[in-house]
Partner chain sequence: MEHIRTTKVEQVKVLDRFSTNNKSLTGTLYLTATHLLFIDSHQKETWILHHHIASVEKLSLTTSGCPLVIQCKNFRIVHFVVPRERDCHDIYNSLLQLSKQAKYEDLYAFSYNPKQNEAERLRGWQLLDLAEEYKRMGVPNAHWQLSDANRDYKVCETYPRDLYVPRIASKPTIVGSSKFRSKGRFPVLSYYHQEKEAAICRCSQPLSGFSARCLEDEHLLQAVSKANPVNRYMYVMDTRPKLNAMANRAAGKGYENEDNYSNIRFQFVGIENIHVMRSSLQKLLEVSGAKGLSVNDFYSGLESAGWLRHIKAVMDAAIFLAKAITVENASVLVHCSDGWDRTSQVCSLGSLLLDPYYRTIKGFMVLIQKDWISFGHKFSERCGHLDGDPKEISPVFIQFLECVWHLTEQFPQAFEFNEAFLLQIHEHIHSCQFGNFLGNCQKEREELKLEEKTYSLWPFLLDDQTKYQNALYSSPPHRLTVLEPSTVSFQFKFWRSMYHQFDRTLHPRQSVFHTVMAMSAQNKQLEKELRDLESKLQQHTNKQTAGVLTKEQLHSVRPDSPALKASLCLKEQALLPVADALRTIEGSEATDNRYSDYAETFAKAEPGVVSLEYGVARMTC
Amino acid sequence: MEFAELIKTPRVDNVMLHRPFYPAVEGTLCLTGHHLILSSRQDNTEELWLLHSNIDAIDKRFVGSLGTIIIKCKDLRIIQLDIPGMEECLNIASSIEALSTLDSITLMYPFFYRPMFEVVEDGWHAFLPEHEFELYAATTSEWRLSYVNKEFAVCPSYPPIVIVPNSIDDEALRKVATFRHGGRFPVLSYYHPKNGMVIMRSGQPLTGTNGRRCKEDEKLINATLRTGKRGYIIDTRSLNVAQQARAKGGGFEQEAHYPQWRRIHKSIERYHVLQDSLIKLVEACNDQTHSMDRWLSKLEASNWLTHIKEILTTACLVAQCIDREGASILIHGTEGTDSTLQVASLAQIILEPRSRTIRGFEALIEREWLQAGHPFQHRCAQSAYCSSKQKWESPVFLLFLDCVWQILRQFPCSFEFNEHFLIMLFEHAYASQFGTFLGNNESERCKLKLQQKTMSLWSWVNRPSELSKFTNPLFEANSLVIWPSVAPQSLQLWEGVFLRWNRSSKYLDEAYEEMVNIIEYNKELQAKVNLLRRQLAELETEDGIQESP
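Please provide the structure of this chain alone, in the form predicted alone.
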């Protein structure tokens, strides 16, 4: 298919652009295969380049022959175009609708994008499972790399290489895979060096109504326990939902077959419930006419902060079991690709200082989201404005990033990255020139040949010129476990995402710059103090030598 077939009117003059925080500007609107571009002949006017894949929905209005298109973006921005001529307006609108909803992944911009920067590091090979395993291999010999899923034959949503207990062979893993939802047998997510406890994750067991069991599954899970120790199974569904799953062939671990494990149900919402929550929240944030009571009731009705609280509470429970009780954990919900990954990732941010660095956090996203099979292509297909909702769309990753921001806000000196880093990840998960978030799992990415045909987001982010934008000036390495508060009073609306286009951040940006300047000046003064101390010490030493007989 040629893009030209979808573009009915490639160019229109005298289009008026209205967007947040910029004065209205008149210019020429151009449509390309991947971008909507508006350029003005006025000096010092920034051009608008908008990826079609960033467009969530459009509305059309007409007053006489003047047409207006309101573009609602996946990054929550709203842009208005006033286009002279009804036919041109209708043509532009239908072209945008067609170009923003392309079915084929290979027609998306990452397959056409050619970087203008020098690639210093290939992001596709920056966080390989073998490298991650080396970090554990130095402290324990109880785990091994398994290549049982080499051709994605055992589990289509797992990577080719996984970390499993040393005592469990590949044949046993194949049997366990038939007993777990989607073939997602328990694998290592995190090893706690302080006491050797671990977090594992998997899909639900397929016990069904007959109480089916699998000896190999029981052996695999028990292989992670120390002698005389108990473990906890954190099921991210309510007991009621877990019991209902048995009627569909799913279920949960029976105490009789897993006597050393205690099961805890923590209800975390998923799918359309989260999508509806996002829609209500964004709607509340965009309505500037609210009274105080109405705003607070709409914020509460969205339930967004309630979801944040549920996820953070469960992550804190996991971290507590690992660090304070010395107990290992298995986490799963139904598929093990959504709430399971939220909880496992956040527990690591609480427990592990490395996950709070830029590269450590990138490794976490790569390992616990991309390689772990979170279906980004499905979940991030639409954002808060699209009306034709599919049942698989859900802001699971955005919720996770919001939870990280909540912790970052409570521990502003313990993270090497800043809020801009999290917002950048949100934007690229929904629309990007990079191939990192394309596809639903490693198997799909392999078939699409993304490593050969697209650029990795990490290749761009990890260049020194970009890293400086995402580095937290307050960062001081903290080797301790951090315990965030999950009290309702401690959780706040993430203004950097949800109010970004409604309220100017000019003064906050100025304050941030001033803070950076103060920190830099402080470093300079500290360096001068250290130099003067050294000089003083040298002078005192010289005096001592001269005075000695």
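For the two forms, the rigid core is made up of the largest set of C-alpha atoms that agree within 1.5 Å on superposition. Residue numbers count along the first chain shown, from 1. Every value quoted in this text rests on a predicted model; they were computed, and no experiment measured them. Compared with the form predicted in complex with its partner chain:
With the core superposed, Arg534 shows a C-alpha displacement of at least 2 Å between these two forms. The rigid-core alignment places the CA of Ala24 less than 2 Å apart between these two forms.
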Given for the second form:
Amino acid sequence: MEFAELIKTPRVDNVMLHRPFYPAVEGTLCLTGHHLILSSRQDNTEELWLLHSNIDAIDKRFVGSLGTIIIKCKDLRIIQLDIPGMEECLNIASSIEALSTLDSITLMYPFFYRPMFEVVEDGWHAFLPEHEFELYAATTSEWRLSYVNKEFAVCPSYPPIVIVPNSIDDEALRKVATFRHGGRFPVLSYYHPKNGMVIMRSGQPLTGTNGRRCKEDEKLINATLRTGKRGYIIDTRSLNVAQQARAKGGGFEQEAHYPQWRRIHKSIERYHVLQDSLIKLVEACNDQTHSMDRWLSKLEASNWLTHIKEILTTACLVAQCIDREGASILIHGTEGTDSTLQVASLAQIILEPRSRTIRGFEALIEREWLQAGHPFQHRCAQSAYCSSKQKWESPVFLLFLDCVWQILRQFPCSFEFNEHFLIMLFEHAYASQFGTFLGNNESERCKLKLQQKTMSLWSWVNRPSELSKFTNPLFEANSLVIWPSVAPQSLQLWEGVFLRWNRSSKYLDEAYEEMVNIIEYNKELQAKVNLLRRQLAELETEDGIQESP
Amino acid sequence: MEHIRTTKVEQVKVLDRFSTNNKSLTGTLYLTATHLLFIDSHQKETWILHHHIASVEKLSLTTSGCPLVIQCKNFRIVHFVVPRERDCHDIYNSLLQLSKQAKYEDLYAFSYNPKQNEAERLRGWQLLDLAEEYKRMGVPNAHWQLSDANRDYKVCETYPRDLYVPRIASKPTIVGSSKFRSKGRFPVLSYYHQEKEAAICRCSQPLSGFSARCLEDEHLLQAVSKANPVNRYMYVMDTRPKLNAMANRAAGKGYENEDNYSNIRFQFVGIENIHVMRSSLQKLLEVSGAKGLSVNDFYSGLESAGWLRHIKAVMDAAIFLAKAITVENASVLVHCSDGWDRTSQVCSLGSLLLDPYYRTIKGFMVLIQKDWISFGHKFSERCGHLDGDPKEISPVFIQFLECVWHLTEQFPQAFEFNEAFLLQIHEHIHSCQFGNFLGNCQKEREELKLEEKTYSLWPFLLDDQTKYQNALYSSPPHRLTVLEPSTVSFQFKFWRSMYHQFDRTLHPRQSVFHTVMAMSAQNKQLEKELRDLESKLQQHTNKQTAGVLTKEQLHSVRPDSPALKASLCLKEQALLPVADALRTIEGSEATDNRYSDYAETFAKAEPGVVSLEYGVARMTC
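What about the form predicted in complex with its partner chain, after the form predicted alone?
Starting with the chain above, the whole complex follows.
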């Protein structure tokens, strides 16, 4: 197969492996098409299996004939391999470099992965838009499913099925698509059952410098308003940025043409600004020698928590407009594939209890990220150690997960999933044996035939043995809206991701286990007590009958 | 009472500290001899002890009244608006008087009466016995003995009467050494590590100046090192920055010269003095109290306040101390200038790392009693109990509590107590409600007759200990399990639950801790019920074997009674709910000030911009 050409030295003996929290291990290093494997060939020692696609960057060093390769992973771990022999080391390094940057998606591991587990439920069919819509259809008839994008012709980054106002026909949608960036006409993102208010999302309107307008667009978004009600348009760009966009054909909704809508500009950063932020943050976290002052100033300079605050604040604002003011919302930035999705999905976490369950959160990721066309392939191509700095690389999804974690920390009993679930999603978005996060949108996924050729992440996750790891033992369904605090004092560094490889979590893990034990024991006792009470009650009735005649 | 001119003011508003739209609650303000009480329109009461008031400030008159800002030592900040300036002025003056007492006898502890009888009160004072504590450590023994040198506070006024010193140190040596030490605080035993036979000793700086020596002092240090049969050299830790220690030499004080003392290893650890700490905390509070704080301002404020840097320095010093004992088996002598601030921090924290007993509720009380109260940490001056020199006030003890909190964060199962315990102790070092923390040393406390006239805090905390227990606590596998915390900078976090303890909106809305605590308590109840049920069932079985003949008959006639089933269901429902109150989400209640003000503003005017700041929504027109 074609990988063989890339692997010059498939095997090296006497390689020393250094990785966080484990003693150094000596063993045999093997390269396969998709994995870097190190095995000590002894019992009781864990082998290292590293996906090439998880490798973000490598450094090599030589001292005499001893080569050292430092591997920086997308999950932020750093490992070191000491390889005897200059040639072997160079060969290994160049193979890793080539194998970790394959440009053809079809060569990626998910196309070769054969699962060792039994598929109970095929994740590819677990969250069909039709089913999701049924949940709404029960409460409202104002919306309908549209198949206008069946061939991905109207909007290449939308799924084939979208939810739109009932009163707008497909012809109008086609017209609106020409007026919105990337053809992303406004579609339903969330319907608030309590008051019928909705979140819609779209791309920016293509008003340009001469203030183009589109009657169908105006009609479409007005169709979502109840009589006499106002709505809010949340533009995730600052007014300044939005105005500049007009020069490139983009723009924002003019008050005159959308009199029933108020526009609010929030400034959420995008693209390389976020990538730089991640790089700086990880750099700060990885240096344990920082003095307190230096650490705090580096943490500040990374701006990561500022981004978190900005995104959360905007999501809270959307949730407030919906729940407290009873106003519908349209969210967009430029393309409507990044900050728009962050805000729309976080607002749902705040508003909707279902999205705080495991199943509901999976549905949210599927609907609001994958089908909504967040370009995972581009955004997650590289992580914090990359030097290529492509414009399209950006930790948009990681920021979203971090925001969810912040809310989870503030409402630790309101989520069915735990922190590990979020960390798992972060890992799989960047490197995975599953096909779920491959491609940039449904159209690409269709062409790649992912459903036929790869396994869905959800097929693996939704098995009881995996779910138990991701379930929050404290969960108690909570039907309320949960308002997080966005004060800087309330936001924290996500240690589970950013300090994961820099500090031992042994004591924290043990404490977590103890907590689980207490909760399990409680359930067990409750069950026993109930059983005995029942038995006793039965006996007492028997006694009663015995005595009464 | 002569200070109180107005006892009740109506229509007083309280402004939310972080709200940006001047949202307020209206209610009535009462002034009593001991407390300021505010009852709002929902009948919610806010009690503020006069002794907790750190500052009262009257701001310039506004259209809605006269603002009065009260900052408390427990980090509560209340912003009242009193309708009439005269009332405001009266309250302001009264509070100024009431919050700053001139005499100990006017403090709350001397009038506080928790309705205990005399015997109970005395037992409370006897709850902690330091002689017992030294016995627990294994002292006296072949190397260490109780000295009666300070029986009458003749050698050192700020030390306790009972002091433990090396057996081979004679009284003249001790007296000689005390004359060479600042405030007479000569080296004495603070903690004895039985397994390593090594000791933590404490003292004040030597009066060495540039060249002075004292043979007795040298002998005493030698005696300390000889009292350790395993390791002959000992560490002398000067907890001050080197520069400060050197400056002290000019004043005839200073530090030990390694050449004059045999077998010592001298080490500076660089903890700053009380003045630096005071202004550091002040800066920290200014930063965290700012309205509309941005993330960047918060972190650059944390950095420039330097507070976490100081916390790390104290922690590093304690770790150095613990390592000297566990790794090198060496005894350590700790001092700073007077040996009652930084020395207390380092000795107590070091002991806490070494000995799991101090991580229990009772043990932690003993630790505070020993290294802080008894060895003369000047609580009254550091907490500003009386109207005195503001330069003597310093958050030295708070830093100790914060270090302990950081340890509980790193080792969630190592401590029997929880955060609430630390907060409660902090509350009472300032409350002056109990006698424990009044005065600056034991001699002064005896003169004040505190044991006769006031109550001790410790028994009250013990009575309430279910509130302070850590459900995840697991007692360590062996008697001396050492904690080895990491002090990488990223381990240190802003202690929100301390510095924002009254700012509800900033905290998580559900508490893992409370849920687990409640469940753990419920487990105990269930275990008991299970035993009861089992024994009742057993009784029934016994009865039934007696009447086994009729039983078969019975079964055949017994109908499946629907009434019976219903009653069973009812019983199951009656199972105790796990502290529902604790799980209630406050986030969506109308009284919640994160969002409640949002709707009002909406109703008023058509907003142009909606923004969210500080967790509280705001709409500006």
